[in-house]
Every structure is written in C-alpha cells, then in structure tokens.
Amino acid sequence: MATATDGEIELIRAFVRQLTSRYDRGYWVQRAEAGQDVEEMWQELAAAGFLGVTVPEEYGGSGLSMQRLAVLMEELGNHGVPLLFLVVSTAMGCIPIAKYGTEEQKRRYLPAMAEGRERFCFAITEPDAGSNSFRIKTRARRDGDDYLLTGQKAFISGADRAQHMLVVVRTSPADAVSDKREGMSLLIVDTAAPGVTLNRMDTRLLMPEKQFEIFFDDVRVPRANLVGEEGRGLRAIFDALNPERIVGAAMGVGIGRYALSKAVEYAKTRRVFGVPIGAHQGLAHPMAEARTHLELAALMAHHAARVFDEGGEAGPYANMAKFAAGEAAIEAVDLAMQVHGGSGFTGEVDLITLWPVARLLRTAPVSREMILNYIGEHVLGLPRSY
C-alpha cells in the first residue's frame, strides 16, 4: 500500500471543505436531532470515491489506505460533522474482507461497499463480556453446510443502516480451548436474516448514527460466510479494531479542533474590561496547550495509519493515538465551553452538543484504562495486571 502524498492529502481536505460548505454543522445537527441519517453526504462520498479508500483497486476502490481514511475523518471533524458510520463500514467492514476474505467474498461485497450500495456494521461488544472480548458468548455451531448463530451483541453502531454485519463469534467456547485467543471466528451475517432482532438502545448522544442491541436466535449462516479460518479469526478481528482506534482518534482530533476554533474566534472578539478576553494569558495559555495536545494526537494517528498501511505492528501506535485524541478532545471541548462562559451551554453556540461525543472517546471503542493496560504490558513489558 502506497504512502499518501501531500498532494493527495490536500485534495482530500479540499473535497471535505467543499462538501461541508453544503452539508455543514447545522445540517448535521438538524439530522441528528430528527433521528435521521445523512444519506446525501454518504452518496456524495461514494460518488467521489471516498467510500473505497480501504478497498483494493481491483475491487473498485482506490487502494487500501488507512492514511487517506484518517485524513478524511479528521477533516470532517474539523468542520463539526463527524461520521461515525464511516469508521464502522469503511474501516471495520471493508478491511477484514479485503485482507482475509475469499475471492468470492471480495467480489461480492467490496465493489458494493466502495460504490455506497451496501454497508456493513461490526458486532463484537456483548453486555456481559465488556472489555474482555475473549469471553464473548455469542456462539456459532456447525449444522451441515451452515452455522447456527445464537447470542447477543450491544452498542452496535448503525445497524439499522447496514445490510450486513461482521459478527465476532465463538466457534469453540472459551473453556474448551487451552489458549483464550483460539476458537474465535468472524462471520458475515445479513441484518435482515431470519432470527436477527435489532433493538435501538437509549443512548443520549447527538449523532446521526444510532446504537443497537442485536439478538441472534438460531440464525442460519452459510459456512461460505466465514471470513478467514474457523477458530483463528483473531488477526482479522484486530485488523478491524486497530483501524477503529486510528480513525476514531482522527475524528477526536477534528472534534477538538472544531470546538477550539470556536473558542479562539470568541476570545478574539469578546471584550471584558476593555480588552479581548483572548489577550489574557489565563485563557491564551490553556488554548495554546489544547492546540498542542491536539496536534500531538494528530501526529500519532497519522503515524499509526502509516504503520498499518506498511504492514507493521500498528497496535501500540493505534492505542496511543486513541488515548491521546480522547484526552485532547475532552480538553478542547471543555475549554471551549469555559471560554464562552454560560453561553457555552446554549444551543445557539452549539458546544454542549459536542461534549458527549468527545467524552465517548475516553470510553469507547476501548476505555483509557484498557489502553493503559495494553501499553504497560505490550510496550513497557510490565507484568499483566488483569
């Protein structure tokens, strides 16, 4: 996979600036408040080829590039229109199939995803397993040429917009294998298949994407829908989760920049005691620190994307990027609200709507505590703590 050039990156940013001049923050908020998706934006992204940035060229995409997708997500965030489902379908849906799918799977699904005709969600989280994904209970047992799928998933983003889902299952129970990493598999499941039930969850986030619980009641899935090897799906799973962390970090950077830009503009024009409030170091210094932390997070996210594209071990950098961006986004949004004072809580200023999204990044898709556990064990070489 070729490294994205400066020219390509600028073309992506220019496209997003043009796109968000028509589908701006006001459009995004209006759709989110109405419980509607942003289909017009999605189709324009498809028409411009941006839904194919993680699809190899031979299947109708522009080449599997996390760098390009990270820039796209960052720039959308810069303009206050983060698209969470773009992370889910384009990164988590496309990449496992592109890297581990059969030739038939690639030809069946990848062109349709690149063209925006079909979409995927990714189903791994379970109510009882939480951060311990090795203890998931959703089970796929063989039945002739099929699997029978039973279990439950939770916090599945955009399941109502997806025609298919990549479902992480156990084809062997955790207590039946000597290594907890064994016995995990990845299946393509149609969201409208008999036995699949979607229940919308009551999450209080202002986003166009909704969250769902999904129940599987003896859902029949052809064995041809297995992605990779049965019981050895961990690599394919993490090749979906690391991109989620990278692109989620890029989104966090963009959200933070958007909030901070509003604070800076306000601090230049709001005058108290005869001078702009931005002239006071009590505000100028925290804003300068917040911008520094955002740019450091951006550099880590871009580095993680480049390592992933080059086939290196991206896990440490993906986790560090996600940690840094989550903290920087919260810092920037909180500071922007403080700079605006009481008006920071009003709908007119539209900062309070960013707080839940920024705060989410500290918890999901992986909590800051689990990231620190990972860094302690896999980067520093410390004894495992859990």
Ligand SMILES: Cc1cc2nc3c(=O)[nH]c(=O)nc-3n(C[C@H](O)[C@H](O)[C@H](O)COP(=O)(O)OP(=O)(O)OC[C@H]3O[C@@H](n4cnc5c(N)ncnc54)[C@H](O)[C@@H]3O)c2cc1C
Second form
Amino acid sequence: MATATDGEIELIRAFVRQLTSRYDRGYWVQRAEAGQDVEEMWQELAAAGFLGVTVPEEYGGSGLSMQRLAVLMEELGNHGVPLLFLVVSTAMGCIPIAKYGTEEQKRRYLPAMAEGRERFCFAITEPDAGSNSFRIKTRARRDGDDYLLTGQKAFISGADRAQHMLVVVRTSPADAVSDKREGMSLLIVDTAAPGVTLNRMDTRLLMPEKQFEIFFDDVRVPRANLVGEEGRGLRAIFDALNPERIVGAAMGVGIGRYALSKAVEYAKTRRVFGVPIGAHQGLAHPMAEARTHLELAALMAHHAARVFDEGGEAGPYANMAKFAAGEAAIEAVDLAMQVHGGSGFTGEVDLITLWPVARLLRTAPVSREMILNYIGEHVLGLPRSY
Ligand SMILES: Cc1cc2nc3c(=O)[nH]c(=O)nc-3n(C[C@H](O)[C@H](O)[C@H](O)COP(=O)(O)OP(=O)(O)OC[C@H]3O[C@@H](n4cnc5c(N)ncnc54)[C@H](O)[C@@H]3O)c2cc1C
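Could you drop in the structure for the form predicted in complex with the named molecule? We only have the form predicted alone so far.
Below is the entire complex, every chain and molecule, led by the chain shown above.
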C-alpha cells in the first residue's frame, strides 16, 4: 500500500483549499437543504485524481492510501464540507474490493469509482441485530451460479445515489455455525437489482447523503459478486470498518476545527463588557482545550491510517481515533455555539446545522460504548460483559 509523503499531503490540502473556495459551506448547505447531491464537487475531486486515493495504480488510482484519504476528508471538514461518500464509497467500497476482490471485480469497479462514474454504499446495520453484527439475518442462499438474497438493512447512507452496495450477509445462519464469526460474507449488489427496495428514513441531519432502509426480496446476485471467501468474510469486513472509523475520525477533526475557528474569530471581535469575549478565560480555556483535543485526535487518526497502510493491526488505533475525534468534535461544536451566544442558533451563523453531524459521531459508524468495549477487551485484555 502507498505511504503518503509530506509533499503529497500538502498537495491534497492545497487542492482542497482551492476547491472549497468554489464549493464552500454555503454551497454544501444549500445542496443538502434542497436534498441534492454535490455532484460537481465530486466530479472535480475525481478529475483531479483524488477519488483514486484508495485505488491501486493498475486500476486507475494513485495507490491504496488511507493516509491520503484521511487527509482529504480532514481538510474538507476543516472547511465545513465533509463528504460522507468518501467514507461509504472511497473507503468502504474501494478498499475491500482492492484487497480481496477478484481480478474481474477490480477491473469492473475500481476504475469506475476512481473516475467518479460509480459509487458504492455499505450495508451492515440491521434493525434487529443493531451493534451485534454477528446476529444479522440477511441471508444469501446458493441457487446455481447465483445467490438469492433476502433480508433487511437500515440506516444505509447514500443508497439512492450509489449504483452498487457492499452488503454484509450470512451465507450460514448464526445458529448453524459453532463460531459466530463463521458464515459472514460480503456481496456486491446493484442498488437497482430486481427485488431491492429503498425506503428513505426520517434522519434529520443536514448532509447531502440521506439514510435508507433496504429490503431484499429474493434478489438474484451472481456468485461472481462474492468479495473474499464465502463464510470467511470477516477480514474483508474489518478492512472496511477500520477505514470507516479512520475517515470518520478525520471528518470529526475537520468539522471540529471548522466550528472552533468560527468561534475564535467571533471571540476576537465580539465585545460585551468592553473587551473581546475571547479575553475571558471562561471562554479562552475551553477553546484551548478543545483545540488540544482535536489535534490529539488528528494525530491518532493519522497514526491509525499509517498503521493500516503499513499492513499493521490498525484496529486499536482506528477505534481510539474514532472515539477521540467524535468526542472532540462534539466538544468543539457545542463550545462554538456557546461562544456565539444566541447567534449560535441562527441560520446565518450556521453552527446549529453542524451539531447533529458532530453528535452522530458518538453513535455511528460505531457507538461510543462499542468502541470502549473494543478497547477494554482487545487493548486492555479485560473480560467482556456481553
Ligand atoms: C446518520 C446515520 C448514518 C448511518 N449510516 C450507515 C451506513 O451507511 N451503513 C450501515 O450499515 N449503518 C449505518 N448506520 C448505522 C449505525 O452504524 C448504527 O446506528 C450504530 O452502529 C448503532 O447501532 P444501532 O443503531 O443498532 O444501536 P444499538 O445497537 O441498538 O445500540 C443502542 C445503544 O445501546 C448501546 N449498547 C448496545 N450494546 C452494548 C454493549 N454491549 N455495551 C454497552 N452499550 C451497548 C449502544 O452503544 C447504543 O448506545 C448509520 C446510522 C446513522 C444514524
């Protein structure tokens, strides 16, 4: 996998600064409010080669690099324009296919994603299983050269704008295997395939990408669409979930910095008792703390990305980065609102719209509690309670 040099990282940041001078927070908010995609911005990212940061060079990308993707997302967040498709498609769609896909799958999907022609969403969550992903019931049964897929997913981001989805399925039900980790598989499914139904969910975040329930009613999926080994898909699944946590962390760092920078500017100019409000330590110290927490989270996200790129065990760092960044983003956005007083609630200041996005990071893509469970069990070696 490709490791990113300081020069490459600065190039990404410089490109995003230039891109976001044209596609700024105002553009992003207006599109999200209208329920529209940010297609032109996405296409410019593709044309400049940045959707290929997780695609190996032989398939039209610049090499599989989590570091480059994390910096790209972080910098977009720094300007208040995070793109969820960088999580669900560029990270979770490209990486499992690049690492575990067949030659045919790589040729079919990776260039199309790098060029911005096609996108993936990623579907693991089910209403009954919740955080206990081993209990998913979406089932793929063999039928000749196909699988027949039945089941239901929930909260799937961007399903209406994606041509394909990576679906986590059971090829053997949980009660038919001695080890719950067996029988999990990863399938590529077209969102427009007969038997697939999408229902928009009533999630109230201001983002261009919406959430969907997805129903599979005997959906015929060629066996050639299996990513990795049948029943042994866990490694491929975790190689999607760790990148999701790293890019999610980068997004948290970015939007936290964006909110905090607005607060700092306001605190320098707003005078209530004759001095700028930023002179009061009651505001200055929490802002200094919030900045410290954001930078620590950024370091952990970059470290997790580097470990992933070097082929190491990125799980502990990806989880810690996601935890730290989620909490730091919430702290920064909440504080930025506090610094703005009543104006923090206005559309003009546009911080209130960031609150649900920051708060989401405590719940998704993996909840705060499940991250702490992971760290308790896998890093500290504590017994598990569930
Ligand atoms: C806006 C949004 C976008 C999303 N996008 C996607 C997507 O694209 N693809 C996808 O597959 N999913 C997606 N999700 C789903 C998301 O990953 C889940 O909502 C999340 O993992 C939590 O699962 P759950 O909602 O089933 O909560 P539950 O598992 O029901 O948990 C409820 C609460 O109980 C706690 N809890 C559960 N078990 C334990 C335990 N053992 N110890 C301590 N606490 C516990 C949880 O931490 C949580 O606080 C999205 C969700 C949202 C809100």
